[in-house]
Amino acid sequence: MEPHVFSNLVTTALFAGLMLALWGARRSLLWRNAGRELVRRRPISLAVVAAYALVAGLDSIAWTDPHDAVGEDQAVLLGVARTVVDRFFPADFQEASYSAPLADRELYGGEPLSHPGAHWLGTDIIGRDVFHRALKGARVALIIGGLTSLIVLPLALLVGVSAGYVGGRLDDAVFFVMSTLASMPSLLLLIALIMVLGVGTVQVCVALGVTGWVGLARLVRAETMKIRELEYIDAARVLGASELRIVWRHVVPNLMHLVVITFALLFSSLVLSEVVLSWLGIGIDGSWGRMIDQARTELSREPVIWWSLLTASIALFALILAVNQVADAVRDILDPRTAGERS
């Protein structure tokens, strides 16, 4: 299967899953009220996150078109899949080298550009449009945050609920594993895993997932130990409910506020972790972290090449700020200790 076909299928599945989750949330009074409160408290941040998600989704839908082939690049571009985001830009949008924002000539040499004045945020060292690269970085950021969270959350729930509900030797074994992982320097462990698995989007997500589940598992374990002692759990046992049914119908639903809060808070740290990895030379191609890493030496040039670094930094800052604002509101709304507080 072609990579772009697989990407289209995954994007369709994720969209269907999102619609299903929203439909399920609308049927629950708790989640419906929480959603309304979130929109009331953080409309701008939600709009920013939605805009990034839209760009990432459009950059995940690709197809081939013979009309994309132009000029001398026909042999290269023919049959190459281009995303919806790519199609907002000409197929031959790349220049020879650096050009400043909205310039009509190259920065070095002064040769006329193929698309004068069309590069809103300039071009990089090999002539790629910086604005185009920044838009494509949104997809990488959401993959890092979203895919890794899909690895972390089920793993932490499984481990934490099992240890907290069953207890005994299973709890001791799980606690030993969590303590061992927590005692290791997370950055060094992350680098070691990537060196073993290889550098790539999936590999980085798996490495981040392996090192990122411990914190949530501890929370889930502690909360499960508290829930299993409540009266309605005893009542369910008296009525003949199996232990598995009790866990699925009574324990896990009462942990979902922790899952939602942790997902929102975890997303930011995961995206920033990729930036650190890019700084060390093992990041993902096309990410904002890679843009920042490639642009750090450009500040010493004369004249200074500032637009690549500034664009990637602003794109990263806006997403992290918006997600943190949403996470803060989600915590206030869903956390039982602060659920009664309304701003």
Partner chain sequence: MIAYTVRRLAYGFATVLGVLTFLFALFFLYATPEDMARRALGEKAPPQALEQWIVNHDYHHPLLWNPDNPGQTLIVDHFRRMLTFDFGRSDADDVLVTRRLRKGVGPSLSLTVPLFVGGLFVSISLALFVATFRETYIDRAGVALCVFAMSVSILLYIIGGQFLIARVLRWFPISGFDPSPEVIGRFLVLPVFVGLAASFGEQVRFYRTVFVEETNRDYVRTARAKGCGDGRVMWHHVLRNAMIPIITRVVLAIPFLFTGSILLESFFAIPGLGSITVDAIHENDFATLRVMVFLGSLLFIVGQIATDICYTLADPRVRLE
The other form holds:
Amino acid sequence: MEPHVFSNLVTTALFAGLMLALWGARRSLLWRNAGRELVRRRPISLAVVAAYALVAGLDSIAWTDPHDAVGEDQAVLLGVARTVVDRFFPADFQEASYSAPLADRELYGGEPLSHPGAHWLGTDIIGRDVFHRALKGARVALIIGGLTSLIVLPLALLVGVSAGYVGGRLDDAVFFVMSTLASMPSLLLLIALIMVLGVGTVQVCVALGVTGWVGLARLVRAETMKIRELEYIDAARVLGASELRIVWRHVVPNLMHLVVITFALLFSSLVLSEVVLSWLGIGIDGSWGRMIDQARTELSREPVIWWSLLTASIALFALILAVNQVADAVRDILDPRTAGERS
Amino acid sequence: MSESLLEVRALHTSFPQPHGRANVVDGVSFDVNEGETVALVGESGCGKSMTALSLMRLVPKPGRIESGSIRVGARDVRALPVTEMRRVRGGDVSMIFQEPMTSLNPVQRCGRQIVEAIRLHHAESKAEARGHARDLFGEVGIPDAEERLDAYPHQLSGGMRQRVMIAMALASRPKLLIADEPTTALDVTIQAQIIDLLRGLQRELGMAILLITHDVGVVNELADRVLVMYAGRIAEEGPRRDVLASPGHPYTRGLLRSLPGVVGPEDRLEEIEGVVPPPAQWAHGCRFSNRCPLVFEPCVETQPERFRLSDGHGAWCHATKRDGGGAR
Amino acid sequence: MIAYTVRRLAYGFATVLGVLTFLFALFFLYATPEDMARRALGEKAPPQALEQWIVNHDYHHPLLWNPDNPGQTLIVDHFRRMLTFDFGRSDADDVLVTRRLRKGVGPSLSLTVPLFVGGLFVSISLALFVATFRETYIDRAGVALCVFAMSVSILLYIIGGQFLIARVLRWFPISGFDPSPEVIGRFLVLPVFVGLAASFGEQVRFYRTVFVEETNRDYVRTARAKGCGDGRVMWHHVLRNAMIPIITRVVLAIPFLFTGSILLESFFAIPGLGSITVDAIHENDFATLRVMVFLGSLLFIVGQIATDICYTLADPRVRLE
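Given the form predicted alone above, I would also like to look at the protein as it appears in the form predicted in complex with its partner chain.
Now the complete complex, all chains and molecules, led by this one.
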């Protein structure tokens, strides 16, 4: 299968999963109210997150098109799949080297550009459009957050619930594994894992997942132990429900608020971790972290190249700020401990 | 009758609700005379605790007192500067709370907490204050006072902790003690002991008590006068005997019904169903109209006025007024 | 208390063994010595050279089981060396790892200790200030500022700090380090300042939550009801109770002062343990990296035990059986 077809399928599956989750949540009054409250408190942040998600989604749908091929590089471009986002830009939207925002000449040498005035945010060292790259970073960021969460959430739920519900030896063993993993400094562990696993999108996400699941698993385990003692669990058992059914119908739904809070809080820390990894040279291609890392040395050039750094920083900052704001509100709404502390 | 020690007039205290602020205390007026025990009775959520906290200006944020006057002795509580107010708190007016478990500082020894209360209001050395604290422990019936002074709150039983709270409240011989559900969190036998203690202390020290409770049994044991509160407003007031024996408000009758063994009317009334609704759903006219078995047109539209039943006994009820008090 | 401490230490030791097992699985079973040799010497290195490299670095014993000599296996070697702090030589340049570590601790501490103490002081006082004005605009603005500060990548703080303060304003050198007491300060001000800026948002918010949670408790209402003023409530009642979660956090952070800060040290060219780690990453030096992870975990476990013990001292409710 062509890689872009596979990527399209994954995107469709993710989107369908998200819709399914939202549809399931709509049926519960609690979640519907929480959703409405979230929209009321953080309309702007939610809109920002949605805009990023939209860009990322459009950037995940790719196809090849014979009409794409233009200019001298026709042969090269012919087989290349381009995404919806790519198609907003001309196919040969690349210059030879740096150019300032909206410039019509190269920064060094002063050669005329092939697209004068069209690079709103300038171009980078090999002439790629900075705005275009920044847009494409959204997809990478969402992959980091999304794929890692897909690893973390099921793993933490499975381990935490079984340890908390079954208890005994299993719980002791799980607790030991968790305290062992938690005792390794997370950045160092992350680095060690990536060095051993190798650099790549999936590997980085796996490494982030391995370092990230323990926190949620601990919360889930503790909460499961509390729920296990509640009377309605006994009541369900008296009525003849199987243990699996009890866990699925009565325990797991009562853990979902923890999962949602953790997901919201985890997301920004994952994306920020990737920036550090990029700087260490073990990040993911095309991320804002890579852009920042590449732009770092450009500040000491003369004249200063500031647009790459600034663009990537603002793109990153706006997403993280919006996600943090949403996460804050989500925690306030769903966490009974802080609920009502703020109006 | 002696002169009034506490005078509350048209007190309004509000809290933010999803759609604007709502007065959870809505125009409450009453007096407490010197040496008298007044009980403020109602279900949870009716605003009685917020009334009590308003008197001390301790309404937790984001709540606030909107309007009304509160006078303690000659002082206007709402107009006092903060430093003056501090002298009133724990000075002329003391307060004890429902949960003796959490109301004491868990990391300080009991003695130290009492010594602090004493020294905040009297210029005493620490040693003097400690001796004083030991006496207070004796007064509230804590055995082995010396030992208990050095105990942490978690090392004491619930009843002992409530006695520590009371000792702390008595530190500067208050004229008024506000007791917010002082027995609710305790076992039945311990409840009886604490009630005895409060009654004895009042007789000895001659202080007034404003008793906040939902428990009509406690009211019957301690109160001289009763104020029944519902959804932020006073529903009925009067001497204990009159209110308990011949309640003038259907809500009071419902409250009495819920308590076996108290002399109450046997006729006509069903149990009141449901709970106090949240402020957003409070009825327009009489607040009780959506739960009241006697409801008729005016109840829904207009707020009832006080209807005088006998000397000092009144009820805010259209039905009682219509029936000339005879409905009982 | 003694029984508890002994049990706690035993569990800590078990966790250390767990960490070592994990590291063995990662660095010997998943990435085999051949992989390491290939990484060190390059993909096209001849087999003899790989063989030689493995022998030189003592990776030539069987992994788990040696029928001739049961003691001569890599797993035994790994555990024995780590537990006796005999860390061997670096995979990259054959320097003794221990010697490197010893050289790195000083510079690391000279950066992390001022950062830690300053951060604690600044963030606790800011958090107390903000919490005193809770439910007001000061509080809201404070929290908003914290979230804002948390949303900026640490990399940007460093790059921005170096660019603005060192390059444009020329107040301090961009990077570098000199341990002589007269000039060390000049090199440390900027990294410490940048470190503070990068961490204060998260810290202030944490401490604020602790303080606000504490000020909502019943005993605070009691204290007010007996006539305590705001200041007295904060200092005599809230702060003492808030110490419990604060201690947990602070004691746990102390061990990591020794491992330094990977980012700050590397950007500001401070030759501490953080820089050593970064060099190890760039040079594929698995031996050093392994040691760094091990030491980090060891310090964390020690910190956890210390936290548990401090916890019992700070909170009279905790009873140890």
